[in-house]
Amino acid sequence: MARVLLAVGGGAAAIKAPLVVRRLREAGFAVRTLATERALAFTTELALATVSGHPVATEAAWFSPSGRVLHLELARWADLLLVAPATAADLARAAAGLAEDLLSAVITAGVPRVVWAPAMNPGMWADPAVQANVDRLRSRGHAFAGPASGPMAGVGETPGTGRMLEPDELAEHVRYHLTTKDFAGKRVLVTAGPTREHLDPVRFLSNPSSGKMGFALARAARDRGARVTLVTGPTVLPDPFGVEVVRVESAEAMRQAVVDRFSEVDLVIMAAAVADWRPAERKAEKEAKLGEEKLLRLVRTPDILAELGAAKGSRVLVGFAMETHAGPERALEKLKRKNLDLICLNYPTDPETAFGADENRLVVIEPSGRTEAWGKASKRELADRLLDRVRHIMQ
């Protein structure tokens, strides 16, 4: 289990620090906390100790007569130091190489990785001195998560760039920095979400796919060092950082985005729920609701996966199949017909792993017919497990 030391700086965003701890622990990290003197004006030792399960390292603890060399102890314990929120003063002390408080002393003591999550007024973030300190820290191998644009603390302050990333986003950045880069140098294309086939400007045919499985695969491949392109249909999920995101709507638009990039990639994972049919005619205007019935003529959409399989070459191609019955037989037939290396079968009618769920079950099928059932797990866990299997194919 990787170990994360969360250092809480003295900004208003410190009120979110307990939630940052919770998100880090949910992601599977061991977490301890350090609070600067000013941070305790916005949060409390009790809150941080409760969510982390450990005493909080503070200035008072640093100078206690226990004989412990706390800054060295913390630097040796941590695999990564996350400073969130990071103030302009925190950045300045670290850039200058000072060790005048516990946080700067831990940094100079040689913690392996440092990730800063800045939080300050937009004018302060844009100040040349602050940006010079950021550049200096980056040159030393420190990483930055954010800041984002959004509302600022303080009466009358206008939105701008300087807002700390949200706790779940910070956990995602930490995971990225602590993941082995076994896909470094690989180009990966993932599809996700549904497609929409419009009948008219306001009506369409679609399905309930949330895109969560495809987004989990894109994040997992990014964390493992791949250059990732995510082609996604309509979804409310935010763009993952460090991923090229191409948003499309129809099956034909998804096909074009994938085909345009296919020659550049080593691995394609088609996790999107692409519509099989589209209206033969799309009306230019919304039709009135007249009569008791209406016949709709449908035509096939392009079979993207079959097209890729025919031109696969040395690339690895992974498909997904959703079935309500006879799943393994149908999935294996689809794998062979479309020249896939693996196919992942799931059942959207399972109430625990239905469309939109955070967890899934997969049955992974190989060209030989070998089948392996993976029990219910988070979509991120299943994404990493699938990439483990793909890595062996690519070797």
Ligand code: C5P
Given for the second form:
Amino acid sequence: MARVLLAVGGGAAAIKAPLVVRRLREAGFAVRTLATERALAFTTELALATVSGHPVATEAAWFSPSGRVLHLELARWADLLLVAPATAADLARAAAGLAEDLLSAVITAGVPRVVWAPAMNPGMWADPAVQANVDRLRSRGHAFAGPASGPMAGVGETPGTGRMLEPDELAEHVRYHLTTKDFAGKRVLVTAGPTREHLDPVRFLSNPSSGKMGFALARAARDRGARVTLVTGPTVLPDPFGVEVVRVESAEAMRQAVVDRFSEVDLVIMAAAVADWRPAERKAEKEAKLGEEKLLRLVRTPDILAELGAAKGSRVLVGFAMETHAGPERALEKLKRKNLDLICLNYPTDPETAFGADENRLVVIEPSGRTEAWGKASKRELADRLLDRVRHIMQ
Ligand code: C5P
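And the form predicted in complex with this ligand, for comparison with the form predicted alone?
Now the full complex is given, and it begins with the chain already shown.
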């Protein structure tokens, strides 16, 4: 279990620090906390100790006659130090190598990785002195998560760049920095979500795919060092950081986005639930609902994966198959017809792992017909497991 030291600086975003601890723990990290003196004006020692399950490292604890050398102990314990929120003063002390408070002493003592999550007013963030400190820290290998743009603390302040990332985004950054880069140098294209095939400007044929499986795959590949492009149909999911996201609507638009990039990638995982049919014609205006019946003529959409399979070369291709019956036989037939290296079968009618769920169950089938059933797990866990399999095929 990787060990994360969360240092909480003295900004208004410190009110979110207990939630950052919770998200880090949910992501599977052991977490300890450090709070600067000013952080404790915004959040409390009791809250941080309760959610982390450990005493909080404070200025008072540092100078208590306990016989422990707290800054050295913490620097040796942590695999990664996340400073969230980080104030301009925290950045300045670290950049200057001042070991005058516990946080800057821990950094000077040498933590293996430092990730800063700055939070300050946009004018302060843009200040040349602050930016010079950021550059100095970056040149020493420190990483930055954010800041984001959005509303600011302080009544009447105009929105701008300087907001701390949200707790779940911070946990995602920490995970990225602590993941072994076994896909370094690989270029990966993932598709996700449904497509929409319009009848007119406001009506379409689609399916309930949420995009969660494809997004989990894109994030997992990114964390493992791949350069990732995510081509996604309409979903409510936000763009993952560090991933090129291409948002499309129709199967034809998805095909174009995928085909345009195919020559540059080593691996394609088609997790999108591409519509198989589209209305033969798309009306330019919304049609009035006249009459009691209406016949709709449908035509096939392009089979993107079959087209990629025909031009595969040395690339690895992974497909998904959604079946309500005769799953393995039909999935193996698809794998062969589309020239795939693996196909993952899932069952959308299973209530526990239906469309939109955070968990899934996969049956993974190889060209030889060898089949493995992976029990219910989070989509992220399944994504990593699938990438483990793909890595062996790619070597
Ligand atoms: O043929 P079927 O739709 O069941 O195959 C599923 C796989 O093929 C999925 O990986 C899906 O993303 C892909 N597919 C595609 N183009 C289509 C339909 C499906 O690439 N028009």
